[in-house]
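Presented below, as C-alpha cells, is a lone chain in the form predicted alone.
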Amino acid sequence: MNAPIFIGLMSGTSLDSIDAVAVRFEPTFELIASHSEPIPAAIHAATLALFNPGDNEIERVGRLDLALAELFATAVENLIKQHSLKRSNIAAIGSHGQTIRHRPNAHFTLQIGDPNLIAERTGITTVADFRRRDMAAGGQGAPLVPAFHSALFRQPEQNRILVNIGGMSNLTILDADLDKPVLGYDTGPGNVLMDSWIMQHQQKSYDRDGQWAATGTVIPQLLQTMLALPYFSETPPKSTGREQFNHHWIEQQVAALETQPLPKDVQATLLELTARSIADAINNHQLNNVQVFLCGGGSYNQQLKARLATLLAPNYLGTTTDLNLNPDWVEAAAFAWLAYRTLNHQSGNEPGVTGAAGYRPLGAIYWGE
C-alpha cells in the first residue's frame, strides 16, 4: 500500500504564483507532482495594497481571505487533475497562506487564505496557521523552513548552508556536527527590492537573469547606507518582510543621495545589496569547506549567482537541484512536511532558529470530508 500523499501550498512575498506540490515522506521523501497556479492581476493588486497600512483594511482583508482560499483550492484541484492523483490517498494539505503582516517585534503575524474554505472546496483535511504557535512560545514565527531543510538535507560528512531567495532571503546552517543545533534566519531582501524597482521603471515583474542590473554600476554610497540598516547587524533570531524592505524604503535611500542616479545603477546596487547581505551572513559563521545550495526564484538570477559565487569563494555554490529537489518546490514541500508533522503529533519548529521556548506542534487542523 502506498504511503499517504501530502500537498503543500506556498504563496510567497514575491506574489509571482502559488506553488503546489504533492509529496510522500515515507519510506523516504518523494516529489510526486508539482503545479504553479497563476495569481490573477486583481488578486495580485489587492494583496499588494494590503502590505502597507491603508483605509478599510478589515473589509478588504475579509474579502481577500476568501478570494485567496478559492485560488488555493483551485491550485489543489488542478494539481490533482493534471497528475491524476487519487484523492483518497491524500492525507492533508499544508497551506502557508499569504502573509500580509509579519511584525515579530510586536508578537504577531497574519497569513490569510481561509483554510475552512480550502477544506470545504477540496474535501481534504487542511493544516494552516503555522506561524502563530511558535510566536506564542516566544519565537519569531519565522523562518520555519530550516526544520525541513534539516530533515531532508543534513549530512554528517559535510557542512551545508541552504539559502532560499524569494521576496526575502533566509538561510539555514546545517553543521556536519549533528550535535550542534540547526541555525537559520532572514538575512534581508531577496528579490523584493529588485522586482519593485524594475516594475516602476520598466513595467516588468522581475529582472530576468539580472540582465538590467548587469548594465548598471553599483553606487557605493547607496550600498553602504543600505547596509548600515541596523537589521543587518542584529544577532539572530530575526525575521523580516515587506514592512522593512519595500519601495518606499528604496526611494528614501535614493532621495538622500546628493545627485539622482540612473535607474539601472540603482538596480545594480539592489542586486549587490541582496548578494552582500547573504554572503556577509554566511561568511560570519566561519564554517570550513561549506557547500551552499540556493533555492527559490532568486536561484535563477545568473547575475546574482555570479556575485554570490565570487563573494563566497572558494566554497561550493549550487542549487537544491544538486540535492534532487528543484529550487522552485522546496518551500511548498516544506509546508507539506509541516502538515505531515502536525498530523503525526510532532513538532515543526526549530527553537534555535526562531527563538521559541521549545519545540512545538504547529498549525491548526481543518478536517476534510
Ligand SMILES: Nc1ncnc2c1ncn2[C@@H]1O[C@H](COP(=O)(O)OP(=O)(O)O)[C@@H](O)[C@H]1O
The other form holds:
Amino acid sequence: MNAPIFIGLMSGTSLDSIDAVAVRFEPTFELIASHSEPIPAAIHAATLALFNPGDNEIERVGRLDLALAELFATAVENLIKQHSLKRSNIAAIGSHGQTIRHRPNAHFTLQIGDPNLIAERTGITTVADFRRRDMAAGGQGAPLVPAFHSALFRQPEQNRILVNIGGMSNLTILDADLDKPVLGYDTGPGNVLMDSWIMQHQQKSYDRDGQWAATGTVIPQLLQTMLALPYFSETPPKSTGREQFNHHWIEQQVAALETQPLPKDVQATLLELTARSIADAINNHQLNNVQVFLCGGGSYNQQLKARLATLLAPNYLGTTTDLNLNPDWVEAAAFAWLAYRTLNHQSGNEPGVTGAAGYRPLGAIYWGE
Ligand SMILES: Nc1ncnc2c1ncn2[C@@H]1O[C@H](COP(=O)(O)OP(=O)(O)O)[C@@H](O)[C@H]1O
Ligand SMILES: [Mg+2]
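Show the other one: the form predicted in complex with the ligand, since we just had the form predicted alone.
Zooming out: every chain and molecule, the one shown earlier first.
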C-alpha cells in the first residue's frame, strides 16, 4: 500500500507563479510531482495593489480571496491531471495562501485564497491559515519553513544553513549539535528589490542571472545607507515583507543621493545589498565549517550566487539540489509537510525561530469529501 500523498501550494511575495507539489513523507520524503501555475495579469495586478494600504480594501480582498482560491484549485487540478495522481491517495492540501499584509509588530498577518473553496472545488481536505496560531502564541508567524528544513536536512556531522531566496530571504540554522535549537529568521530582501527596479527601468519581471546588475557598479553611499536600515541589525525573532522592502523605499534612498545614479548602478547595489544582508547574517553566527544551501528562485541568480560564495568563503555554498530537492519546490513541500503535521496532531512551528511561547499545531482543517 502506498503512503498518503500531500499536496503543497505556495504563492510567495514575488508573484512569479503558484507552486504546487505532491509529496510523500513516509517511509521517507519523496517528491512525486510538481507544477507551476501561471498567475493571470488581472490577479497579479489586484494582488500587488493590496500589498499596500488603499481604498475599498474589504471589497477588493473579498473578491481576490475567491479569485486566488479558484486559481489554487486549478493548480491542484493541473498537478493531478499532468501526473495522473490518484485522488484517493491524496490525504490533504497544505495551502499557504497569498500574503497581502504581514505586520508582526502589530501581531497580525493575512493570507488569502479561501480554503473552503479549494476544498469544495477539489474535494480534498485542505489545511490553511498556518501563520496565525503561531502569532496568537506570541510569535512572528514566520518564517515557518525552518521546521521542515530541520526535519529533512538536519544531520549530526555537519553545520548546515538553508537560505530561501524568494521575494524575501529567510535562513535556517541547523547546528550539527542536535541539542541546539533550530534558529532562523528573515534576513531581509530576496529578489523583491531587484525585481521591482528592473521592472521600472526595463519592463522585465526579473534580472536573469543578475546580468543587468553585472553591468553596473555598486554605489558605496547607497549601499551603506541601505545597510543602515534598523531591520538588518535587529536581533531575531524577526520577519519582514513588502511593507518594509518595496519600490518606494528604493526611490527614497536613491533620491537622498547627491547626484542621480545610473539605473544599472542601482541594480548592482540592490544585488550587493541582497548578498550582503544574507552573508552578514550568516557570518554573524560565527559557525565554523558550515555548508550553506540555497533554495527559491534567487538561487538561480548566478551573479548573486557568486557574490554570496565570495562573502561566505571558505564555507561551502551550494543549492538544495545537493540535498536531492530542487530549489523551486522546497517551500511548497514545506506547506505540504505542515498539513501532514497538522493532520497528525503535531506541531509545525519552531519557537526558537518565531518567538512563540511554545510548539503549536498550525492551521485550520477544511474537510474534503
Ligand atoms: N535565472 C534567474 N535569475 C535571476 N533571478 C531569478 C532567476 N530565476 C528566478 N529568479 C527570481 O526568483 C523569483 C521567484 O522566486 P520564488 O522563490 O518563487 O519567490 P516567492 O516565494 O516570493 O514566489 C523571481 O521573481 C526572480 O526574481
Ligand atoms: Mg514564487
